[in-house]
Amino acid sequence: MSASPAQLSLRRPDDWHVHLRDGALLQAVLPSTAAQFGRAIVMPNLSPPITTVAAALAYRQRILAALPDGSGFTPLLTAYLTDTIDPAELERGFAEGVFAACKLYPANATTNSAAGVSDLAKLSAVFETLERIGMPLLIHGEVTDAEIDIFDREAVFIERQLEPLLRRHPGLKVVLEHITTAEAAAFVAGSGANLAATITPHHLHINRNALFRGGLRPDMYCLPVAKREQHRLALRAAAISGNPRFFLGTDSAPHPRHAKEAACGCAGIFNAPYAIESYALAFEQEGALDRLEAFASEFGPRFYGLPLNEERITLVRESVSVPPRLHLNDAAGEAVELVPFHAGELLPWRLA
C-alpha cells in the first residue's frame, strides 16, 4: 500500500460477510457493495433460505441481473445449514464452485434464522464432510438460551459450542463471523491456522451506549449487539494487529427505515455505502493506516484460497458528509428509505 497525507491506494478489498437481501431491496442495496468490493461472501438467510445448489444458482443470477452495467463484482454464494441438510448437496455445490462456504445460524439467533441449527450434534456428518473437502464453515457465534444474557451469548457460545466443535474436528476450516467481544478476539488469536474471524466497521466504532444515546437508537441495533467499550477496544487491537486470521466482513444488513423504527425493529446496520471509509477512519485513529490493505484486501482471500484482486481503489483525504437518510431505487423504481451507518457524520476519507 502507498500512502500520503492526501490519498490512500489499496488493492480492491473484498467483503467476507454481507447481506444483499432479495427481491426489490436487492436492487436498491447491491450497488453500494459492488462499488467498493471486488467479491463478497453473500449470506443465505433469505425466505426461504438457500439450502440447495439450485437455489444458490438462481440467487446468483438474480444478483448478477441487479448489478450496475460494467460492474466487475463477483458474488460468492453460501449454503444455509439446517438440522436435516444433505452433506452430499454441500459437497456437490462446493465441487461445482456454486457454494464458497456454508453458514451456521443457531436457530432463532438473528434475522431469518428460525430454520437454523437446533443442536450441533445433529450435524456430525456435515462437519465430517466439510473437514474432508476443506469447505469453510461460517458461524454466527451466539447461543440462544433464554437464560443467557444477550451480552454474554458470544462468549458462552465459544466455551460451550465452538471449542468442543474444534476439538472434535481439528481440520475444520472455520470463520467466526462479526466478532464482538474480547473473548472472541483472544480465542481466535490463540487458536490454530484453521480458525479466522471477520470484524465489522460498526463494531470498531460503537459500543453498547450507542443504542441509547439521546433516546432509543434502532439504527444502532444489530446482532450480535455491540458490547462494552473494553470489547470495542479489543476488536480494534485485533483488526490492526497484522494477524492474518482477522479480516474485513461488513455484516452490512439493510432494512428499510420503517422496519427498523417499528414495535419490533429488525436487527442490522446498513454500512455498505461508506464501509471502506469507515474502516479507514478506524485504522487512522489507531495510527495503523499502513495495515489497512492487508486487513481489507489480502488476509480474507488467502484464508479462502482465492487470488488477490488486481484492481486498485483510491481513497482521497476529503471530508464526506454522510446523509441522514438514503433513498435508493428498488427493482420497481420506488425509493426505499434506509439509514446508513455514520448517518449525519463527517468522514475524513472519500472513495475516489
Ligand code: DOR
The other form holds:
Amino acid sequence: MSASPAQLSLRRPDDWHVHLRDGALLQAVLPSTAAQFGRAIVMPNLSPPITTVAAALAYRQRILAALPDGSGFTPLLTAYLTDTIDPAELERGFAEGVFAACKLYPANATTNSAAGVSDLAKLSAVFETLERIGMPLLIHGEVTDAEIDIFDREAVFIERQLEPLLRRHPGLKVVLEHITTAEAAAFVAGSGANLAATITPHHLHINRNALFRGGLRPDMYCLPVAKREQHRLALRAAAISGNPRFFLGTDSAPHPRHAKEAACGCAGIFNAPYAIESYALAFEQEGALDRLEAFASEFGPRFYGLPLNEERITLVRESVSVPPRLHLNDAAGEAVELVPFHAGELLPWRLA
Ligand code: DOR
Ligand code: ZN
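Go ahead and give the structure of the form predicted together with the ligand, now that the form predicted alone is out.
Let's see the whole complex now, leading with the same chain.
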C-alpha cells in the first residue's frame, strides 16, 4: 500500500462497544452506527438496565424497528451484571443467542451504573458460569472509591480487581473496555489469549488537556476520563501494534447537548457519525493505515468467535467537515441536538 492512497477499501468494521440508548434517542443515533458498522456490541446500561433475556429480546426488537430501511446492521446484546443476577439466566440467554456477552459496571462508576456490582467477590458463581460456557465478560475497569484520584482509577482497578479476578478465573474470557492508560495497554499486551481490550477513537485523539482548552469543554468529558499525553501515545502504539487483542470499540455515548452543557454534565462522547474516519486519521498519523482493517474488522470478530463481515466499505481521501452540532430526528420527528466528536474540524477521509 502506498503512503497516502486515494482510497481505502476495508472489510466492513464492527463496533465492539456502543451505547445505542432507547426511545427517542435510539431513533436519532442508531443510523450513525448502522451506516458504518456491520455489527455492534450494545451496552445494557439503560434505565432500567437489561438484566433478563426477555428485556434483551424486547430491546433488540426496538433497535431493529428503529433501523433505516435496507440496513443490514446486527445488534449484539449484552446483560448487565448486578449483585443478584441469576447465572442461569445468563447461561440461557447466551445459549439462545440473545446475549453475546455480560457487562460489568462497578456500582456507581458511570452513567446508569447504580445497579452495578458492589463487590466482585459476590459474583464468583457468575464468573464460574461464564468461564464454563465461554461467555465474554466486558469490564468497565475503574475503581469507584472516592479517595482514589479519578485519573488513577483504571490503573488501580487493574491492580486491585482485575489481576486477582483473572487469577481466580484463569479461563474467563475478558474484554477490558475503552482502555485509557499505558498501564492497561501493558497489562493486556502481557496477558494471555483470554484478555483483550477495546480502544475508542477519542482516546486516540485527545488527552486530558482537551477538557480544559480555553475553558471547560463538556464535549470532551467521558469515563474513563482522558489521561495524560503519555497514555494517549501508549494507546496509539497498542492500536497499531497488530496485536489481535486490541480492537475497535467506539464507546459512542450520546447525551443531548443540554445534558452535556449543564452544571453537572453527563459523561460520554458521541463519536458514531465519524467513527471510522476518526480511526483512519489516527492510524494515518501513525503511518499505520495498513493495520486499520485488522483492528477495525478482523480482531474483534476473531476474539468473539464470530465470522468476519463479507461486505466492504470504501474510505475516500476527501476532506469531511464535521458540523459543530447535529440535529437528528427522534421517533416523534423532533430534532435532538448533539455535538459530535471532532465538531468543527476537517477530517481527511470520507466514508463513500
Ligand atoms: O463516558 C461514558 N458514557 N462512559 C461510560 O462508561 C458510560 C457512558 C454512557 O452511558 O453515557
Ligand atoms: Zn461505554
